[in-house]
Partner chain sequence: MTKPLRTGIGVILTAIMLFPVYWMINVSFTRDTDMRADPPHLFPFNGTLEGYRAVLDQQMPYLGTSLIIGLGTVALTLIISAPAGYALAKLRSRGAGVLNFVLLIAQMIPGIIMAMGFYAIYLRAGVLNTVPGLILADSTIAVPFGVLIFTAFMSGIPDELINAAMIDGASRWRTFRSVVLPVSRNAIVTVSLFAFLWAWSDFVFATTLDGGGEYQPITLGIYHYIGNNNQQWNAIMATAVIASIPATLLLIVAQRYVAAGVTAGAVKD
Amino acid sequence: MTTHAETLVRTRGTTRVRRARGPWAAWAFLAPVIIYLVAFYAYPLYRNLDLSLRHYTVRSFVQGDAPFSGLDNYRAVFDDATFLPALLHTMVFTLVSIAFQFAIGLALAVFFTAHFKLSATLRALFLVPWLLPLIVSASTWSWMLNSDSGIVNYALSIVGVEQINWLTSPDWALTSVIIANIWIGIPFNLVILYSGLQTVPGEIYEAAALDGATGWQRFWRVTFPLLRPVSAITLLLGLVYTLKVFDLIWIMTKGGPTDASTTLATWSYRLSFGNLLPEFGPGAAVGNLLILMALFFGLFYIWRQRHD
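Form predicted alone: give me this chain's structure on its own.
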């Protein structure tokens, strides 16, 4: 028979083994995440930074013997005549897209809280732009905005508006890609904001109605303030995503005509891969500027969250 002392010794031994295995088990669970972050985030960021600090040619890119050039690539980017227009286009494209996506998405989210008969069906239909591959969406908008055979110009001609060269005019190219990007981003804002509205207690609306608040007052003084945390993360995610939009613009206008719709994202691609003699260093430098912009807004969001 096993004595009480033997049982106690075995129990203590088992406890020590479990304590010894604890840290190793924790690291074993963390290892896949760490490997993923290093392989797909840390290493690409390091390589991009290395590209921006060296003078790479096609030969040196393959052989890996590019000379160190310091901040020369960044100086070349800042001195380039394309930099300021690309920066301005990026800011306009991002801010206008986010403003309209958020405003329309919030209006639709409030509209769908009524829970009418076809509410679920219509919400599902509004998700279509978000679910379509971007190449399909961009190609569809290119066809719709075609100067000669596009459905948009045809509809405008019915009401007497003259033909607009949406994609080939320097005055309209940026507007065209902004319109397409707004259409694509509305479903994301709708889903997130609608989910946030479901967390607002109905009793608050009932109390506001009893106090005589109008529909607008209930929205502005109840819905909007309570939705602030969800709105903040929605705007941040939209900002980070819109800063790096490339494929939509490239498919529709390729940044033209005459750089009228060139953003930092399309310029970075054109520098690195759009020429017979690619400029990997300056292209990586522009990409790093986009990363810094996104990082700044992310840190600003964290700072505001801590001080609210």
The other form holds:
Amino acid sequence: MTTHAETLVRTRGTTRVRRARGPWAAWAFLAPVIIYLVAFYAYPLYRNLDLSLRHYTVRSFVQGDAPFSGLDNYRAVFDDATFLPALLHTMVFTLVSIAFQFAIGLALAVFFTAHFKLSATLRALFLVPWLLPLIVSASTWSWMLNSDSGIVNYALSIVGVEQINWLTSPDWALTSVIIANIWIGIPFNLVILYSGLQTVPGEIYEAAALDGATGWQRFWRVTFPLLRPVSAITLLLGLVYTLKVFDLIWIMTKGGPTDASTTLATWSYRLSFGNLLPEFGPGAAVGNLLILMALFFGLFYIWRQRHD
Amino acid sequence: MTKPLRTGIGVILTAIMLFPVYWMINVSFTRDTDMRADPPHLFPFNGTLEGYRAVLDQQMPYLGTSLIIGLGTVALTLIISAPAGYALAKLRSRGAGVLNFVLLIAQMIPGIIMAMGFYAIYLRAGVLNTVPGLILADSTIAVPFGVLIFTAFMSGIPDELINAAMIDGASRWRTFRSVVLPVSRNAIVTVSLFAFLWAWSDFVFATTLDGGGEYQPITLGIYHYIGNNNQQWNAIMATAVIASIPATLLLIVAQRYVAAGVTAGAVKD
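Next block, the form predicted together with its partner chain, ref. the form predicted alone:
Below is the entire complex, every chain and molecule, led by the chain shown above.
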């Protein structure tokens, strides 16, 4: 009955009651998600931080009495011979992937803005790579890039290119996972940029066309500048998502051969789970470095979104 | 560019983009003896169903487990995120801004790091290698997204509708259940679809938290396949084709929800 009375008061426009009663109802509805976030987000992250600050062995991991070791794990990670290559590969993988995803996605988005027969259907079909489970895409690409029997090497052999050991040669492993990742990321860029293009008013194009602008000029002088806010958000979000790619690389190359395609994400996994003797401390330390990088771009993204 | 020409180019571009998908299907029907043929067989003429027979023989438990995990994740995600979305959209509370911010940040945390934290917790709690444990972990992928979608959608519900219900004497919970939820059908569908798909596709949590489990999802089924019998690619690809069915259904049945889901949260209206 109190809620009833409250509503009556509220409809009469008394805001004081709303302030007094509103929060309790709101918190009742918010309680599950807040408890959830604390228990299943904050606590695992805290555990991860704790892992990175202690010296663990398999025994102490189970018993939970590992000695505090400060930043030793971080120091060990920085001194590790894998650190610089992993950092470099993470940067190359992320930047090259999103550069191509964005460029191809944008070109396709512009292409699809003209409504033609089948355009909606074809645009929907473009989503398929993004929706497939990563293990499906990764294993398909693994077989396509197989050195001896893969379709890619066969196609290249027709134009006279010698066999490339895509996944097994240190020179090509990183390129291979980047190619597969670009393929997976194009749909996301296409959809967001396409929806961004929908907001550009048609009259602007008509005006530009009347002024005699060619298609190319129209794109660079009109479309691209108007699309800048959406582009910034797409790129930043792409950055955050690509930094954390793990499945694809692990399934295709396991970060190998000999670290040739190891990124911070795969290295972190390998340290904690990939060896017979797990190194949870250093693994968690690498993971936390990755969080810092993701948060840096993530906060930048949120800031951008608020200011547009 | 004329319109028929555009359609032609569009079809060619789509064909190039979807070639890997075609290749997966083609290889799933290819005989073991033709697998390393030179030139490769571009069409599955003289094909075989061996691969699919292997799926029926060996992969059914994995598929069943994935289905249960997917449905469990959907239920958990909806229970947590729908009330939260309602509160954020309609019941002004002081912490709303902070909570929205936390949810955006939560989406950016790499899964592999969450997995490590969960591993440490689960090991001691004894829920490692269990289906409920994996459902709980998988739901963390979808809950922040769910809250954002529900908030965005429920903000669009007219206040008059909610106030009318409350004047009629309905409690807030009643109003939520009998008025807000029924009109939020589209949001429920979108969140459910994505929660299911992400749980179905999850590999990171599966391999870390359920790697030694009795019941394992299909992503691990494929992963073990690749590791064990490197040669039987028709069976691997047949499993991959089957594992892609939910994604395909989703696209056919709910195309507009998918595009809405991709853009939601990324771009402010």
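The term rigid core refers to the most C-alpha atoms you can superpose between the two forms while keeping them within 1.5 Å. Numbering follows the first chain given and starts at 1. None of the values given here were measured: they were computed from a predicted structure.
After superposition on the rigid core, displacement of the C-alpha of L292 between the two forms stays below 2 Å. For Y301, the displacement of the CA atom between the two forms, after superposition on the rigid core, amounts to 3.6 Å.
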